[in-house]
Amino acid sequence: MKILETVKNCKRIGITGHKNPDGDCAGACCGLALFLRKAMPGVQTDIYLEPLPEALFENIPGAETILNEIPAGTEQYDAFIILDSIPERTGFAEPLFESAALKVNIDHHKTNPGHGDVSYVDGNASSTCEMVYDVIDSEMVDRKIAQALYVGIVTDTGVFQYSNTRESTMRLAGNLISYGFDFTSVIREVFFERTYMQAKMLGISLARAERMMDGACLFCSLDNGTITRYGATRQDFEGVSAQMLLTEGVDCAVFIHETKPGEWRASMRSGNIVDVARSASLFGGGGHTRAAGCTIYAGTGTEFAEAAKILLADIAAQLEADKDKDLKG
């Protein structure tokens, strides 16, 4: 697939991505979005997310040209793009999609069976941010949309340590910094830095997480009452399921907040075992077999229990069927 091809005959162009967008969704969109300016001038490409994090704002350039809701007027697109996500998962930009004549779905999760009336669906990828390398001219890429796509590809492999990361992202990411920009400042801007209340937060997680399954699950939950306390924010949970992921003897982190009364967020990292994408599905959610989330309506209290239950037992499940297979050799 090549998106000129896929897109020559438009005049307006709309790009969007997942709720609460993270590196590689912000990422595919400004550097799709970059792409398409350059190639295609007198052509309208507009981008629909909600508002990023400081850190991603700062270092993917296009950023400032996001939309963060849609303005009055807003006539029917001639194209949309969905990146990263699938359409139910997109807020606000959802009826642009739907309302689009030509709907376009490009995404690495592996639960995405693609959508649309042209999809790009790989879920061996590292990134969404390398399949928007694939499907431009890579003659036309210049510093901006190098940097980007390098933003995406190095916080979803974890700057290259997650089991994503192929021979092809290495060679990739190796490319893409020969732009020129500061490469270094990026990386520890984006994935290492926190705000002092995601520090916070951070710790009051690890304070907080349990045990479970022989020490081979970590799990913590923290109600909306609890954050409210605090004064923070669903940003200032960036990352912890993969912190908690980094304990000794654990194969599978579950970190679950409240985002609102009777909705929590489920956040899951694997290391070698469990497919959190197999578990995530259970409430309708997805991702890669390694990193996944979902979302989970219920009341605080005993509903909410019951569905942890249920996830947990997934989990459960999946550990004792590798033990049983070790022991049959």
The other form holds:
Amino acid sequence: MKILETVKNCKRIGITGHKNPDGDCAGACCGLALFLRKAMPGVQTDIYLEPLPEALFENIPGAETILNEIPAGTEQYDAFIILDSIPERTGFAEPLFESAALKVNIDHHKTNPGHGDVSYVDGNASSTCEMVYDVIDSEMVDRKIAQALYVGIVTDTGVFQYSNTRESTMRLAGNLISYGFDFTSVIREVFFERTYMQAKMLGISLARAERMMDGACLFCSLDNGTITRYGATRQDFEGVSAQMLLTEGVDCAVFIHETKPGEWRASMRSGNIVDVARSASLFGGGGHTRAAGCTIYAGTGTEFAEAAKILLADIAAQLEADKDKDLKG
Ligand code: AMP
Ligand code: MN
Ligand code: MN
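Can you switch from the form predicted alone and show the form predicted in complex with adenosine monophosphate instead?
Expanding to the full complex; the earlier chain stays at the top.
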């Protein structure tokens, strides 16, 4: 698929990603918008996303043009593109997708069946940014576009450490850094650096995490009371499940926090065995084999404990099935 071919004759193009935007979603939206504005200068190209965390805002070129709400009087778009997401996860911009003449969906989540008139889903791509590079014309890539796409690749591959990193991912990253942006500070600020509150919440989460299933699963849940006592918000828990997975012997890390009373956000990571997208799908969520999430609606206490039991039973079953596989050779 080539995006210029797909949106030719369009005069107004809108782009969005998912709620609580991450580096891949924001990098893909901005990288694609910068390309379209350059390749189709007479065309109005708008980006709609919730406000970005500061590190992403500072490191993704084009982020200053993101609209955080739909301006009054906004007309229907000729084409509306959803990146790194399904329509249900897009949030406030979803009506613009629904009303657009041409609906486009580009995503690397294997649980996305594809939506709209033109969809391009590749569950093997490291990131949506990698897919955006495929659909744009490479001769028009410049330093800004390269940096925006690099942010997404670095975010979703954990700086090239996760198993979604392919040889082609590394080649593309090498090509992107040849445009000359300061990749050292991008990696540090986008991936490794934590805000003070993030560091604090990571500490609390690790201290409370419990081993289960003979140590193959590490589990932590924080209720809303605990979180509000510290004044933390959802973004302050970014990276917790990935850090939990770095514990020796752990193949599956489950971190769940209550974002508001009765609503729990589960973030899961796995090493070699558990397909966490399968477990997340039990609660209507999804994602990738090794990184997935879902939202659980349950009251604090037994209601939440029952829900967590269902999630953990699926993980235990997958670990058990793998053990059987080993025994059978
Ligand atoms: P997180 O743990 O929030 O970082 O999410 C891990 C991965 O799963 C990311 O690639 C998310 O985009 C994806 N993901 C999280 N929640 C959902 C969901 N409800 N549906 C589909 N994918 C999800
Ligand atoms: Mn994402
Ligand atoms: Mn992604």
